[in-house]
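Only one chain is shown below, in structure tokens, and it's the form predicted on its own.
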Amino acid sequence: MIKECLENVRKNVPLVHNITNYVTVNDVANVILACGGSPIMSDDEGDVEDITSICGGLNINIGTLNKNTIPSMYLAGKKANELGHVVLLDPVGAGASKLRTDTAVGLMKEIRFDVIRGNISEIKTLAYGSGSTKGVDADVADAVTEDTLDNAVAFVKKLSAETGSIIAVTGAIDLVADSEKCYVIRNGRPEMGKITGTGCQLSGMMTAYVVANQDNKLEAAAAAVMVMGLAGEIGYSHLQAFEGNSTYRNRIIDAIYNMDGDTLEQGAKFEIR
């Protein structure tokens, strides 16, 4: 079921609208575009029903907040929800400031999503309605580790039963979860947290996966993780010992764009709880 939906990917070319933050909107283009998809990027309140309808989804990003991309992001969801197009929601930043907070939260108020996914600190905000952050990144304390996972993954399930999303947490560990079960996938490398939007990019990536496999959301969504953190390994053997972070980034990207669903299959490290 991976395998395929890698494949089922590479095969419909999924069109996806992005409504992201401009420090990675050139990376979540590349991205899309590397995975097997096309990126559409418009975030004037003018242009996005136009252009959320000829996608087949849509990827809100709320990492760098305005006055004007607010009402864009409502505009679009909504158009979005009324042509039954997939929508993914990246509540960057929640807890970090009331703005990040509310806007999420409101969103989640009155558009469906199909797909909720942050780091831990995030989602619990989203979850609680109030939290704290280490700027955009989880908190320490938040984190999902072998110790707290048992529990990690019970909120997940419960928190997609009430919102009907699909939740996706990452980190050091991954869960991505229904109300009735979750990929625990521990695929990635630490390193991958010194370059500024793998979250983003893999949330471009994640609707990409989930608009071209509609009957199974949750394990595209599922794979859609598995191929970045395979991606950041594969990208992390190919470095030499003078390249850092910036040729990182392209290694992942490129690993990305290479990967088949053979080696998808080989190197995918998951369980089912």
The other form holds:
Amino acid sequence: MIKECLENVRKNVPLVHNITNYVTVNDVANVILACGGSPIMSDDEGDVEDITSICGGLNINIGTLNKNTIPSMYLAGKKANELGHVVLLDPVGAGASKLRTDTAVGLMKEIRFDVIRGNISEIKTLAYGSGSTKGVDADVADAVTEDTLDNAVAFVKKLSAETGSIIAVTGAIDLVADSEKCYVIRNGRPEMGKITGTGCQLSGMMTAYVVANQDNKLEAAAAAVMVMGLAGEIGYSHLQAFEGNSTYRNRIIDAIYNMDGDTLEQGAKFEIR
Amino acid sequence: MIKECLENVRKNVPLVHNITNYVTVNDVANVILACGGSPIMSDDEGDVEDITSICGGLNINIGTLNKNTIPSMYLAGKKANELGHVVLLDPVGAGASKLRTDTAVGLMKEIRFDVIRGNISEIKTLAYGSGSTKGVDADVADAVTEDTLDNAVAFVKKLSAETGSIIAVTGAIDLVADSEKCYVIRNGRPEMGKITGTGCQLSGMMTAYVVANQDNKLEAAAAAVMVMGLAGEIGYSHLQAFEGNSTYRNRIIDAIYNMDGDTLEQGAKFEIR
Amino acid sequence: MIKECLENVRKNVPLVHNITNYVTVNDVANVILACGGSPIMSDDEGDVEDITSICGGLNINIGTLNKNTIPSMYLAGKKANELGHVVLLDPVGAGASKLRTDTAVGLMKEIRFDVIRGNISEIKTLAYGSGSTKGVDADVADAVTEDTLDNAVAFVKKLSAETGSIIAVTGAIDLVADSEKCYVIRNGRPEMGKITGTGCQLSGMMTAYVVANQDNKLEAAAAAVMVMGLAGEIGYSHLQAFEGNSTYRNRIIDAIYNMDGDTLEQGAKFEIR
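Show the same protein again, this time as the form predicted together with another copy of the chain rather than the form predicted on its own.
Complete assembly follows, chain above in first position.
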């Protein structure tokens, strides 16, 4: 299954429209290319509907949102919904500012997202900010660890049930869930946190994976998380002692570029809950 | 000739003003530095005329155009024309959206471009969209191959005659033509398509080349294409098995940085038609 | 002292808000991570006050300023001043356009900067443009060399006295001064000028250093300059013959990532005047 998810991306070359931040955009483009997709970036109100129409999926990342790009996110999202395209939300920094929280929550109200991917604190902000989990889950911790895992799994399944979106929470342990099934993934390395934008990169790649595997969206989203984590492990294994986070960034993208289905299947570390 | 083109860039250190997309801008800057030029990026209406005035050339790339940067493209282009500076257009995504097509065609009407560089589909869009080749060339294929080469060469020469710009079409086979003479260039590797922005990088470098070789603009534009393609070959030869598109990106820029006139002359694969 | 400055950054993990240009922003983020800090980028008027409030320092870089981000620079700067946060100005291109000069000078009038970091020509523009050194220093040369060093040291001390900011001028010889004490630093390599954004990277890292060392701001700013220069030396020593500016960029960030206090103390080349 996981293996087929990877192979379908290489076979179908999904075209992904990204409205994303200018910090990590180049890496997002190269990661989408590395995994077998094709990226387009466009964020002007006058441009996004045309561009999203020719794509298979839309990746909305609010990392450096501004007064010009926020309306573009709504326009593109609605057009993508109309056309039945895959749409993903990466709520970068939700909870860190009112504008980010309001934008993420507002987008969730007006646009149907196939997947929402963030870290635990962003996803919790959405859950409470959007009122969708009120009264519940007050005890979801700020990190997903072995100790907090049961609560966290219950939280993401519930949020998925309430939003209708696949919920992907990435961190030391990654969770990818719909309302009934949660992939608990233990690939990756802590040093990945020392590179800017591995989360943004994953969101771009995940959009490509879901576009290319529309009959198995949950598995596809989980497979993308495994690819990223495993690439983090493989990339790390090639580092020399004097190399640091900048070369590591390249090595991870290189590992995604070279990954095949068998490598993924052998290296993926997950359980389903 | 080709060798001198390269050496003149290193000797003259041309200053290039870039109004370009935020996806590949860092690589564009590093490529301009690698080839011997000096890059400046500026895209605000209040800034671009001053900045372009102190430069030798202007590179307009519509990759992530928006309502603020489009007027800046017109302002900077007109000022550069007034001052007799070299101006290049990279019509990224022309044909993919109305805004991109209209902007590229509009710029061609109001600004005199020394060079227009794009892929075959972008250049065809300009040719038809601008009405400059109406009734002709309806059989130019969507890829320049050995089979379609004769038609493609005729097409770019004709477009050059009609626009007064050097036309550079890059792909598996690259064409750089004025109305009478077309360089057909066969450097490069297909894996370059797996890196975001090699086209944008080439446009930045090509602007530097033309600025530094104003008596031989056609040769200079062709030389930049050869440098890029040859750097793609050299960079590829240094890749290890576990390396992919991210390291390849660095290797290409490194190869541009290290390239000298003799290497270029020996490695360039071209004919003139 | 210098050693403790480095160690305090790794210990305190200072959060740095960056309003910066889109050319070098990814490298700025990775350098802040490499040195032990944590970067956030945000430049919309509706977002910057919230974001800067949760950070320890603010890095304002005018590299690709525009009509939307200039008001954000004022808003964020004032909020950071109110909260007693560290604020740094990188006046990229001051002197190259009226908008850049006016913005830098305007910001200096309304915002209290802990540090202003630029090249000699930018810093001279601020000194004359802001009227703060009128009638003096007319003989500060356009490069800081052994021959012009005495004048340059006097100039930066005087500008520091007049502005109340630490002044950091980087070039072949680097100067970091308050009104009484000037660090003269001789680390680094000329090849660093062939990479876009080493100055921007330094400004980001310097902000992190000053935030983490608020009792020793001058030493912290100087230490950041030494780290950058020494990383340039170490990174260069790992380059192979076929590698150029793109790999060098990675190697420098890698060297910052791996640098410890002892390496810094042994490699730092400076005197105090």
